[in-house]
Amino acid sequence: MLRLLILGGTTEAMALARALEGDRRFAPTYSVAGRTGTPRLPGVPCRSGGFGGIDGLVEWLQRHACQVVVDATHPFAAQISAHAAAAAERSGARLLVLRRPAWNAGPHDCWYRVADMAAAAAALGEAPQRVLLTIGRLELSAFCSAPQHHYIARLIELPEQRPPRCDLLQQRGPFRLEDELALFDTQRIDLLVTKNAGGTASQPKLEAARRRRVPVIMVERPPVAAVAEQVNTVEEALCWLGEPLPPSLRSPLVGSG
């Protein structure tokens, strides 16, 4: 069996999970961070929570003689995706990154592209503007620096902390484009702030922006480790998983106890 930990929360993770169901070659351990009240788990060994760091990552994947880890999570998990690359070199555990593409601007669409959230909310400008959130609720704080514009932030689970003039939309997508135009109607929304998530549950928005000639802050997303081999689909990882791996992963790692 190949023995693997999928670090998810995605999309992709879950139905990468669910393809390893009952599949005899497989040993998956599925992973998510814990910040989700009631996360969609799949019909594998789950864990939630923290590693306690690279350490602890380190000490769980050779306990576990993991041969192989996922990085199935979000592609703006920054922290767990550093943690994961830098664990998984101590190791010698094999490191494959799942990311969906990202989306690109047509010619009809409106981009500013930022670095983060910082210079999103410094983009935004000096005029008074109705924004519309779409970025989670960890990083609200960061649009207090510019608390002239009045935001609409929508997102799963309430925030500990937002800017004073901000009313929050309690929902989970996917979108439909109908509803993403009224929302943009409805909220006589100046401005789109969002996150270059890829995929398709969230591209709705995009299309309406340019429906309404909504200009649209995007913030890029950080690098991949370079130690890592990338595919952007669930096939694409069943295939790399599927592959003889390396002389030096065929037995298990050793345990740290």
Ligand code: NAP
Given for the second form:
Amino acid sequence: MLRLLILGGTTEAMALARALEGDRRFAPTYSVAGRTGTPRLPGVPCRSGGFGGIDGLVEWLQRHACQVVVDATHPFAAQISAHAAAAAERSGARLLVLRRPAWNAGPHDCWYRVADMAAAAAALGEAPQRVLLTIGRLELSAFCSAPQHHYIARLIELPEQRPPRCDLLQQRGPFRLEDELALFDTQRIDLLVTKNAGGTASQPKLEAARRRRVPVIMVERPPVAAVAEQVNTVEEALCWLGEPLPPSLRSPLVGSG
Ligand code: NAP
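Could you output the structure for the form predicted in complex with this ligand, given that the previous block was the form predicted on its own?
Every chain and every other molecule in the complex is listed next, the one we just looked at coming first.
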């Protein structure tokens, strides 16, 4: 039985864990950061909350004799990905990164690519605009530096801080194109700010922006270190997991603590 830790919080991580439910060849643990009050969880053993840095993650992997770490976290969750790479190496577990490809602009798109949220706020310009923000709740405060705009922020949980003129839409994807078009029309959206998350669940907003000729300020992914084993889809991850284990992993690691 292969003991694996799935670092989750994404649609792909959830789908992978669900695909392993009831498969006696695997003993997965699904891990979330514990930021959302009502996380979606699969029917495999789950844990919630940080590990306490790289040392804590190494300790967890050793204590659970974990042979494989699947980093299926969000492309913007750079810290846990760096920790996973370091802890896997130190504990002797194999690391697989499951990361959906980034979105790319098509010929009819008008995208301005920026490196972070502060640059996105600066890119909005001086003239007041109606701006749709689909960036989550944690970085909304970056737009306090551009209070002349009217923001419509779509998020799952309420933020602690937000710019002065900011309406909240508490919604969780996936989103349909017709609903996105209606949102752009009823809210008279001039600009969209989003993160280059990739995937299909929230892609219709990009199609809506294209059709309504709304420019997109695209916050690009944070840089992450290259890893030896990376796949883009759940199917590829399942194939990888189905590969025969190298001899070094056939007997479990026995850890301390
Ligand atoms: P982050 O900055 O990379 O991680 C910060 C810390 O949170 C980590 O050092 C770790 O704490 C803990 N952590 C993160 N993911 C964890 C997991 N799956 N299981 C256990 N601990 C975890 O992460 P973030 O950007 O705040 O994202 C947090 C979680 O939300 C991620 O799991 C990610 O998949 C999900 N998510 C993020 C975004 C986004 O835009 N960033 C969007 C959708 C979903 P310790 O150092 O104490 O171990």
